[in-house]
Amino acid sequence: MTSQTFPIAKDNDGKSIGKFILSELKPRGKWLTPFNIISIPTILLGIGLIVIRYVQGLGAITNLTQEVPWGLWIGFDVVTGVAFAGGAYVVTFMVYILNMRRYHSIVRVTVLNGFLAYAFYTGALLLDLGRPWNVVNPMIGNNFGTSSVLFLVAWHFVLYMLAELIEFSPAIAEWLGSRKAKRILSGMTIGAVIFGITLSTLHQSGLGALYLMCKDKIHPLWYSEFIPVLFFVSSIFAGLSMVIFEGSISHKVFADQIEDKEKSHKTQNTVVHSLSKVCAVTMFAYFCLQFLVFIHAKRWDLINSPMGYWFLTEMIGFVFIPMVMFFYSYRTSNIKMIRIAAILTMIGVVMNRLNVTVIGFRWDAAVHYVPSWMEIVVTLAVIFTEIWIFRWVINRMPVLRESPAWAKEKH
C-alpha cells in the first residue's frame, strides 16, 4: 500500500504526532459486521460484571471458593493464553537467532499477538486476585520469598512484556514516522529477542512449576513433578499451532494490508508448511514424555475409568492424531490438513491446562468448581477486547504490509 492510503505521522514536532495519533483513534469501516454485533455487546456486558466483581468482591460473579481459588480466570486465561502466546520466542528464536529468514514475515504479527496475550492476560490475572492492590507482592518477594516460584514467574512476567514491546517498536517507530527513533530501537531488537527468549523459556516451565505444589490436589494423570518441562514443550507446538490458525485467518481479513497478494500466498503457504514440521517433532518428543511419565508412574490401574478416558480422549485424540496429521500433511504438502491439524492442537492444549488446573484439580471433591456463565462472559470480553485492539494495530501500522521506503533505507 502506498503512504497516501497509510499516512505516518510527521516526526519534526510533538503537536504534529499528537494529532496524528488522534486522527488514528478514529474507527475505519463497516461496523455492521458479525464480528462486531457479537463482540460489542459481550464486551460491554463484560465490563458491567467487572464493576460488579470489584465492588462486590469475586464472590459475586464467580464460583470460587476458599477450596478452590484458582478457577477459570487462571486456567484459560492465563495458563492456557500463555501456552498460546510461545509462537513469539519461538518464531524470533528460529529468525533472528537462527537465521531462518523465511520466517521473517511473519515475525511482526506473531510478537504482536504475543505482547497482547501477555497484556491482556496479565489484566485477567488482576480480577482473579481477591486484593488486586497486593498485585506487586509476588514481584517484590513480600510474603512469598525471593525463592518462590510466584516471584519468578512474576518477573518473568514483567520483563518478557517488555522485550516483546522493543522487539515490536521498530513498527510503532514506522507508524509514527520517526527515523531516528526507528533507528535506535532497531539496533535494541537482537538484545531484547535474546532476553525475551530466555525469558519465556523460563515462565514457560515456572508456570507448571506453580502446580508442582498441589499434588494431593491435581488428578494422579495429570500430576508429575516433569510438569514444567511438559508445560515447556507443548508451548512451542501450541504458539506454532496459534500462528498457523492466527495467520491464516489474518490474510484473508486482513488481504487489504497485503501489496503483492500472490506471493504473500505463496510465502504463507511456505511457512505454514515449514512449521508444520516443527509440530510434529515438538508433538512426538511430548507424546514421548508422557508416555514415559505414564509408565514410570505406573498407573495403568486409573485408566479404565471417566477421568481415565478423558486422558486417552487428550493424549490420542488431540496430541497423537494432529501429531501424525502434521507429520503426513508436511510429506504431502497438504495445506488444508495442516490448518486442521494446527486446530486439534489447540483443542488438545486447551484440555490439557484445564485438565490440570480446573477439570483435574479436586477432582475428588465432593462439589466440584464449575466457572459460572458470567466468568465465561469476562472472559470472552478479555478476548474480544484483544482482538478489537489487534485489528486496530494490523489497520494502521506497517505489520502485514510493507514498510515504508525510508524504513528499508540502510544508515
Second form
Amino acid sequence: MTSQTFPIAKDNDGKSIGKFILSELKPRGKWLTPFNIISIPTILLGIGLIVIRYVQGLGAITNLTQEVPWGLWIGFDVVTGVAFAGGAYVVTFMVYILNMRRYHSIVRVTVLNGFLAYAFYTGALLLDLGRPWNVVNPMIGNNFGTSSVLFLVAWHFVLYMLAELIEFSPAIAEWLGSRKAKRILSGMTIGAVIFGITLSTLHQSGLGALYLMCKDKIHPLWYSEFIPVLFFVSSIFAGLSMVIFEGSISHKVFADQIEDKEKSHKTQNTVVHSLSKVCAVTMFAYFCLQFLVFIHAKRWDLINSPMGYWFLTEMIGFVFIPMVMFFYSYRTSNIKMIRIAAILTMIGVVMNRLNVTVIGFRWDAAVHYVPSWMEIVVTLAVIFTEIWIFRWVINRMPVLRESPAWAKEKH
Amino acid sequence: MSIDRRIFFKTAALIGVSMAIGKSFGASSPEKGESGEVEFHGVLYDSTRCVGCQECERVCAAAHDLPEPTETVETGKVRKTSDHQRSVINSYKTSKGDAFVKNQCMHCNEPACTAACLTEAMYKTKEGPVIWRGEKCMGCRYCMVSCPFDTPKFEFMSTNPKIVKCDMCYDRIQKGQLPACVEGCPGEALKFGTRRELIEEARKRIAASPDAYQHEIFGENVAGGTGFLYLSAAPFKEIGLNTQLQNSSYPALTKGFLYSVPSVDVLLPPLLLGIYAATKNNHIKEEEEND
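Return one more block: the form predicted together with the partner chain, after the form predicted alone shown previously.
In what comes next, the whole complex appears, and the chain from above leads the way.
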C-alpha cells in the first residue's frame, strides 16, 4: 500500500524547502470554474468596500446605529462562524481523548476547517474595530480589562488558534518533507488537544456570555442566564453538522485527492452515520434545556406574538425536526437524510445566533437594523477567501489524501 | 512511559498558565466610595427646577469642542445624545404638567461599560466620573452593547472614531472646578457633590415639600446606583426614564460566568488527561482484534 505518486499533489522529499514552497504557491487546475466565476468578483468588490470602510469610517458601508452597534459582522461572521468551527474540538476530543479511531480520517480536514474559520472570522473582527491599531492592547501588559467577558474571549481565541495550528502542523511538516519537525510536532498534539478543548469550552460559552449584560435589550425568548450553556451545547452539534456538510462536499470536489475511492466512501459514510447519533443526542439535551429555560421563565404569554412564532419556528422546525431526523436516519442508516438534517441544523444555528445578536437585539426599537448589501458582500468575500485558502491547502498538503509513506512508519 | 511523563509535564505547565490567566478574571473590584479616602461624586438633577433653557447643552458643547446645539426643545419630541452631543434636554407632557429632563451618562457605581471594556479604556475613576481613554480603546463598541442606558456613542463616520459620552468634566473636577453644566445652570437645577451628600440633599427636598416630588430618587438604586440622581414631580416613567431596569448592578450578571472560568481552565485539563489515559489502550486492543 505504499504509494509515492498522486494525480496532482506531491510532497517534498525534505530537500530545498524554499524552492518547493515557491513552486507550490503557483495556482493549479482550471481557472474558469463556476466557483471562481462567482467568488473572484465578490472578493474584489469586498476588497474595494473594505478600502472605503478604512477611508471613510464604518458608517460608510454598514447600517450600524448607536443603538445596535454590533451587526452582521459580529453576529454572523464571528458568533455564528465560531459555532460552526466547533467541530474541531469535538472531533479531536473523540479521536485523541476518547481514542475513537474511526473518526481519525476526518481529524485533519476538520482541524484545518476550524483553524481557517477562526483565522478568517476573527480576522474579520479587525474590520469591525473602530480603532484597530489598539487591538494589541488587551494582549500586552498594562491594559488588562480582566472583568470583561470580551477580554476572556479574545485571549481564548488567540490561544485556541495556536492550539489548532499545532494540531494541524504535522500535515505541514509532511508536506514539506521535514521528518524531524513532524516528529516534534506530533509529540505536541495531545497537549494541544487538551488545551484546545478547554479553551473551546470557555470561548464557545463566552460568546454567549458576552450578551449577559444585555438583559433589557434582547428579546426575552432568547435572553436567559443560560445563554453561555446553550451556546456551548449548540456548538457541539453545529460543529458536527458542519463536518457532515463539509465532508459531503469535499469528497466530491476533491475526489482527485482520494486514492482508494471505494474505501474512502465507505469510511466517510460510517463516520457520517455515527456522527448523526452524537448530533441527535446533543440536540436532545439542547432541546430539553431550551424547554426548561422556557418553562422556568414562564414565557407562555410571549408565544402568541410574531417573535413567539419565530421562536417556535426555530425550536420546532430547526432543532426538534432535524433531531428526530438524526435519530431516525441513524436507525435506518439513511446517509442522505443525515445530510439534510445537518443542513437544517445549520440553518437553525444561524437563526439562533442571529436571533440573539441581531434580530432579537433591540427588537423593540423604532428603527430596526438591517445589514446593508455592502456588509453582506464583505461577509461573502471573507467566506470565499477562506474557501480559497482551504482549497489551496487541501490540494497541496496531505489532508484528505494519505500521509506520505515515511510518515506512516512508527512515530 | 516516557511519553506519559512528558505529556504530564506539558499539561501541568498548561494548567499553570491557565491558572495564571484565570486568576485575574475573578477579581473584578466593586467600586466603593465609602471606605476609601475619596468618595464617589455625582450630580443631583432636580427636574422641578429646570426651565429647559438648554444652557447646559451649550456650555457642554463649548467645554468639549463640540458643535453648538441648534435644535430647540419641543414637548413630546425626544432627542437623544449623539456622537456630537453629550447632554440633551427633553420636554415631556406628564400628569403634573410639562416637565424637562436632562439626559447624559449616568455614571453608574458599577458601570456595565467598564466591566465590558477589555482594555480598561472605559474607566470608573475613584472620584466617580466614568471616563473614556482613547489611547487604550480599540473601538469594539462592547461598551455600547452593554450599557443599559445606551449612553456611549460612536463616531461611525470617522476613520479615527471616538466614543463620545459625558465624562462629568473630569478634567475640571480634578482642577477643583464644577462640571460645566452644573456651573452654567442658571436655575440651580444641577448640584455637584459627593453622592452621599446629594442623596441627603434630595431627601431633604422631598421632605420639605412632599407634594412637589415623587418620593424616590432615580439613580439611588437603579443599576446598582448611579452618579447622576434625579428628582421629579411626575412619575419617572412619564419623563422618559427607564424604570424597567434592574436595581442590582449589570456587571453582576456576568460574574457567575467569569468565576466559572478559572475552575474550568484548571479542572478540565486533568479530567481530559485522565480520560485520555484511561482510553489510550482501547485502539491497541481493537487493532489486535483486527489483525
